[in-house]
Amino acid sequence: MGKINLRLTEVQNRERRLGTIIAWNGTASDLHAQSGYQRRGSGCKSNKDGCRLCEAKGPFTQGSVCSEQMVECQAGNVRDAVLIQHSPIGCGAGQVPYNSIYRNGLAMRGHKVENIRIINTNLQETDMVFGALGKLKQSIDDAWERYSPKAIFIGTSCPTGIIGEDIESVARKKQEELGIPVIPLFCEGFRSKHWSTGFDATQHGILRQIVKKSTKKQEDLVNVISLWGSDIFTPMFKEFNLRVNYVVDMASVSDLEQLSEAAATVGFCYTLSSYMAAALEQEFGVPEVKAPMPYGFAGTDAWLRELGKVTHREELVEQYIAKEHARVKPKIAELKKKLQGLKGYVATGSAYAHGLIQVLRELDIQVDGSLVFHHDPVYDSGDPREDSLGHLIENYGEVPSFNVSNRQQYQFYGLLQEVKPDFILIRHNGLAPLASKLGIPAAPLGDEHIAIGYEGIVNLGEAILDILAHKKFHDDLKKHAKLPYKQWWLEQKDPYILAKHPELIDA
């Protein structure tokens, strides 16, 4: 892997840095065989056109989100900072759901509940002609007067990228004037084909302008890169005499400043944590815990042991592993009886899906298919211990229908028809209504920490039982709902046929 370059103001997108793709179909082992951990230095043997990992590129996109929206849910969730969206007001539509998520996250973490602090510059047509740096400067002044923030983030947009607004010079001057970090985050939607680059853009700005270069170390502090889920890491790490520094969501600016002082960095999902964890190790000497993610017994055991090794707490970790195995295995045995014979399906982000499938198979639930919204052939550290797809296959077996599709409902229909699951696990809820119309209940995983660790196996099993209790509602919905697709598409066996034959789109 190439080095992360924090001297650049703009983060390198995932397509160039990691070879990320957003459309593919086949088996999990086929995808893994063509991915970075299997091909390091070898070139792409299975593809004739010389690409790193070829995509099944469709002729249109039915729905997705963009990098700017991920900046909204990252930089916008720093408690004592302000995010300014230099964009038309439409780009601020996400403020409504993210405000709700932010308030819930604050409550779950025990912080004061308040509204999100995002300001939109509301670009108009005239601004596209004459520029809008005046609006940006005024918005920065308004943010300072209204909130007295400890940092101000500026998120770009497609319009500001098109007209070439000089965000950097404004940020630099305002930083000198106000005496706080004013951080440009380059996250135009067209910059990357997948929204996960927005995570990297936020983390890049934080690493460049907020994290302190410090020789001071706190040997009991561990950075946990997460979103807004419940606080499961504090009680877990307390068993090892470790403290948690949650970032980026719900963090304060001072929490971000001390990222460089931690003894280690961990994450629950490599899609989210890859960039920041690798950069903290490379630039600040904070070791990244390189291990499978903490899902299921195999992943959690390996993850905890690596954490114990990095923080010199091996004995405490072994005691905890033995205690937790003994505690949860009887509960899991009971859940297996209740879940016997079920087929599940996972539709979430890439690395998170790998972890959820592992937990389902710990519960003896059959998983014949999965849809991931993108695929990173390799993560930023390049370390094979972080090969989450390889870990899934090696420890839990093949997934016959393993598909990459950037939240495309028209493809999701065919994928569900192929495997006919009893339920789905879903992280981004836009696909859940379609499954419901097919009579398939969905567990919307609003708390992304639900399946982590040993207790996570129990939590997920109980969540599945809860949604299956409402199966009759979905059966009734199926009887009365009509899908918005033509009959030829409903009968189509290949959900990726339009990528192979785009002329059929007018059929």
Contents of the next structure:
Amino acid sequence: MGKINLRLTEVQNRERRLGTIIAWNGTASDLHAQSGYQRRGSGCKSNKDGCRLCEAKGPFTQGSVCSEQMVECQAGNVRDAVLIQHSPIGCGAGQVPYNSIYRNGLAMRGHKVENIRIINTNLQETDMVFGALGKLKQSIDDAWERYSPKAIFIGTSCPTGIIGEDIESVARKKQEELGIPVIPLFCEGFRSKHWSTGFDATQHGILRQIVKKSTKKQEDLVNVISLWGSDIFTPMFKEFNLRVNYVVDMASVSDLEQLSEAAATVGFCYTLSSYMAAALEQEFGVPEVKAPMPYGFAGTDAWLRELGKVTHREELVEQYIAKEHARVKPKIAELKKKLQGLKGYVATGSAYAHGLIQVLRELDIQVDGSLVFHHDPVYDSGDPREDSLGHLIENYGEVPSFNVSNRQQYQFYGLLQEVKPDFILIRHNGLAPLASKLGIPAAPLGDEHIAIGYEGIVNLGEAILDILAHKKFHDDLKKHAKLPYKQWWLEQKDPYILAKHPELIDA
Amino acid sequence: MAVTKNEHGQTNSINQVRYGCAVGALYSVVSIPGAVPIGHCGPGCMDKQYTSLAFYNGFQGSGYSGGSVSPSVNAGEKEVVFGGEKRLDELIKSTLKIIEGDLFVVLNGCIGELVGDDVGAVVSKYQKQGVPIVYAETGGFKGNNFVGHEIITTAIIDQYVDKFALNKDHREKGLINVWSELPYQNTFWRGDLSELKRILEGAGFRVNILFGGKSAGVEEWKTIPHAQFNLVVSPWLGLKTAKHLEQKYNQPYLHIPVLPIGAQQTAAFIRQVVEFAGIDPATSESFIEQEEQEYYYYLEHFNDFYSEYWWGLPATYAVVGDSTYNLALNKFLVNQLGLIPKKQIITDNAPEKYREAIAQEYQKLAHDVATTVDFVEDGYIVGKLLRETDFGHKPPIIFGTTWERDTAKALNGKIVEVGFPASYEVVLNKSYIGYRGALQLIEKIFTVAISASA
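What's the form predicted together with the partner chain like, now that we've got the form predicted alone?
Shown next: the complete complex, the earlier chain at its head.
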């Protein structure tokens, strides 16, 4: 284990590469100890599926998210490319949310607002019997005719995976014919237990077929692996005479091509950036900035210093750190007064949650619990400086109720009862409506950049004050909303009881 | 196998989807108070239908059993290789332990159908124990959520209603089952069904509206066999269910293709239903009179604006949407507001056998207004057809979806989002049909028309 293999057409899923799990409960430090970040590779051979952590899997599950959705929200967001979904129309329903997100993202970044370019091949029952490579070819031709794209991505689906469509050979032929990259992305929902494999599938395809194998270097260019968040990096990097290359969302194909020419790659959420950043270093010699993520003072200081070291701008970085500390500290002191005595809860993607807890603790907000959608015991680089959970525990202390739950709302109820927070931070949909019915307001962090860096501490503090005011709405709703869960379940103290005692469902 | 293009250049490709898949009909289940869907699906299927149909479509919300509440097997490699029946069985068992529901509906998705899981066998075990649970074969490749909707209604009728209803031969004069808009797909279905029920009740009927907040839920479904007749208010959706009930319970049905918007259409609608039912028209006539009094009170005041506004109002329009709303809007825009139809595009993949009859309706929008309609599902073609349309000397108003925003801008026209997806509308109980809805529609149209003018 360890090396990323770009020769394979299909990305290795997270559970095999990293030992990812989607269900676990305990304390943050237990999870960290069991993950054994620095012992990666040890002991995973004995376990076929690469999972070195016990998983608290029970019989009851609620709908979660699939890898193909992450392909839509990355490959589908490349501005001058087209994504083809080789699937029945149901997968195509994803075009709707991702169009709205794309449009708002374009507006936020100052690009021309327009509809997302995703084409569904609309497979029918007969296609399941006879195959539908003819339809795939037609949709590729339609994409070419309609948009003259600089690249065409093809996302697979559960049905095409099951019937064994030879997508690769069609892609190869069309690539030759059209003279642009035609890139199959293997993202069948059933292939990985966690949807973050969809990030890796997109990045794998880009690394294999778009990134230029050039020796040219742009000394001041830094790859930022992000989604559609607001542009906070351009002004920040300007202070170091660096330019930003945002990928994958909102990028153009030429932005993706020049990934190999950058002086460094940074991420701020290792769940998202792990694969791309490690592969760029391994295969193209672009150093990855290996550091704690830029949340809170300790994280941001360390992240910036590592960026300074890698890009040889130590002095500029030190000036910036000093200047920013001085600028934000009084603001943070003010915020702390207003936020005094509050208890927060973080329910987001894995690495992102580690970062947000840091920011909350920086604001002196008590965080006794967190729910993360999955857990990667290690990231692709394997470098201990990226051990985000370890960094959180070392610098900001223990999180006593730390839970991995793949957006399972029924478990979230018990977790909230245990911690009784004043507010929650969320990113993906599904959990906030429940919290709301319990009178707990949520801050949805649609703009994933708002909590990053020094200003991020201020931003998050202010966002929390805004949503606390919403509490009146939630308290009112609480009196009138009916929960869909049975009393028996609501009375359970342990949200993971069914994983430990599955026989209870027979009672 | 080569793909053939139709007369508009449409291939198999769908850009800018305008419906979900058969599994999307899980939102028909969610819209029955007390009913809970269970997905025998991959991990993302339920979420895709949720975020599209229920979230970025008027932000209608997950309600009691949608969104992240809905149980799902989240099929993985194991279920694909070894089959998912065992997994479904433990999911159903645990759902019954955890979720409070009056009726559970298992929806089989692509994976279960392709690997050949016998969902019926798993579910029938529970049915034999008297558990209120049904199953439906709704693999996504079987069709869209319109198709899925009637697979679901039929499944509930055959496997639940038929089993639990009392006195199935008993009929109550004046009780109607209503089959009309597709819940959630139609962004305004909640307000619309509520208005439809109000109108029919005002006319003297008792109404099984079956979906939404005004439905008595699963208990109401059990009285479906008691209705005097089934009322289908849409060009085609619901006909399959009504015909099924006709066969099953010898229940007649009345098919009215035009969902009524405005006083003229609504009065005609009421009179047609009353005549079919053979009930005394005294109640309905006095209701019509009373409603018209209120309706024209507002229209009379609106008249100042409509006849005297200086800065220009749109004269021509296009409607892009499902059969039901498309036809209903056309009737209203022509007959009530006197607007000029330029391009009408139906996007719900209406079954071939109904298309001729639907097109005929557009030939008689008014005694002196006829137009044509195109059946297109691919959004790229929709945009192309709109841009190629000659809208005359000033920009049109487009009744469409979020997908039409760019086209409306390119035409320098206005957009009113009236269908899936309406991602820039927040919709609670707003309705665009009947008496009250028509007034809201007028408000919306002309607010949009003038708000950007200065």
